[in-house]
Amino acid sequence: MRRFLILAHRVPVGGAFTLNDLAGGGGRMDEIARAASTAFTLSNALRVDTEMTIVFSAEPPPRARRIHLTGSRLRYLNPDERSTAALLKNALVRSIPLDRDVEASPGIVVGPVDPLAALGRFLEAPEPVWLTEDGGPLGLWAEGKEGFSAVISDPIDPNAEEVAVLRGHGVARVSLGPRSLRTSQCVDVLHNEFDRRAPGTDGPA
């Protein structure tokens, strides 16, 4: 299984933003939506072996929200960021009056969350890794692994509390290369590394 956790620090957790201003008023929902689309969409199919959790922490509990996407159940997810942002926005809006999880659309579950607790639980999943610019080589870490549980931040670095949780769990730190990449590009690079290592392929070049 391939699992992603995206730390979204600025997106309005109640969905109070317009699809015409995803980068500004949407708190970089453009990049969050692009990462979600990239995580699941192939040329003519969806990745059914992938899950993504997005933790929206612009407001503290009980307002903070978590959206969990399950590739094997997803419907209505398209490659473009605007329609993906609309799906995520709709999930956030539906969650406003609720104090429990709800399936906003097939394969998309939304609900209240304690952001740091959610991060800690995610790091208990198999093969946890923190994608950070000062980490070790991806190829070396990925050797012999069939899946991962990767933590990636939005365009803002993890805050001090999140860093403390990551370090407290002793999670592996991995870099994807010498240049600073966007969140969605990190998703693509990690998928590609494991695609090339999958059975039936020639392995990493």
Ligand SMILES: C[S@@+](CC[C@H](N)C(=O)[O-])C[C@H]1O[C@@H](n2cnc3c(N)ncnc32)[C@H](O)[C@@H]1O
Given for the second form:
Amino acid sequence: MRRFLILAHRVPVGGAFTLNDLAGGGGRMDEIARAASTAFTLSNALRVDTEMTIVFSAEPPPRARRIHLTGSRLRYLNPDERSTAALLKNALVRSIPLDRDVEASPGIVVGPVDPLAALGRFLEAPEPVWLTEDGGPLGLWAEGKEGFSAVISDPIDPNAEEVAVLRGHGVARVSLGPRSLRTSQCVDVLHNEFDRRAPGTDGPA
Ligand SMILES: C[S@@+](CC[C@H](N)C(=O)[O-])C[C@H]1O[C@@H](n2cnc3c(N)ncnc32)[C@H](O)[C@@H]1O
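And the form predicted in complex with the named molecule, for comparison with the form predicted alone?
Starting with the chain above, the whole complex follows.
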């Protein structure tokens, strides 16, 4: 299984932003939506062997939210950033009055979260890895692995509390190359590394 956890620090947790201003008022929802779209969509298929958790921590609990996307169950995810952002925004809007998880659309579950606890739990999954510019070489780390549980930050690097959780779990730090990439580009590069080792499984588009 290929698992991603995206740390979204600035997206308004209640979905109170317009699709016309994803980068500004949306707190870089443009990049979060691109990362989600990139994680699951292929040219004419969906990656069914992929899951993504997005932790929205712009406000603390009880307002903080988590969206979990499951590739094998996803419907209505198109390759474009705007419609993906709309799917995620609708999930946030639907969730904010609720104190429990709800499936906002097929394969998209949303609910309240303790962001640091969620990060810690994610790091218990198989082959955890923290993607960071100053990590070790990807090829060496990926050798012999069939999947991963990768933490990637949004355009803001992990904050001190998140770094403490990551360091506390002793998670491997891996670099994808010498340049600082966008979040969505990191998703692409990691998929590609594992595609070249084992192509994975596609589902219907
Ligand atoms: C846009 S970068 C964050 C800001 C960036 N550190 C800067 O100084 O502009 C978003 C995230 O992508 C990941 N990332 C970016 N480039 C990377 C690389 N070369 N190797 C591994 N992870 C990378 C890290 O998780 C990083 O926090």
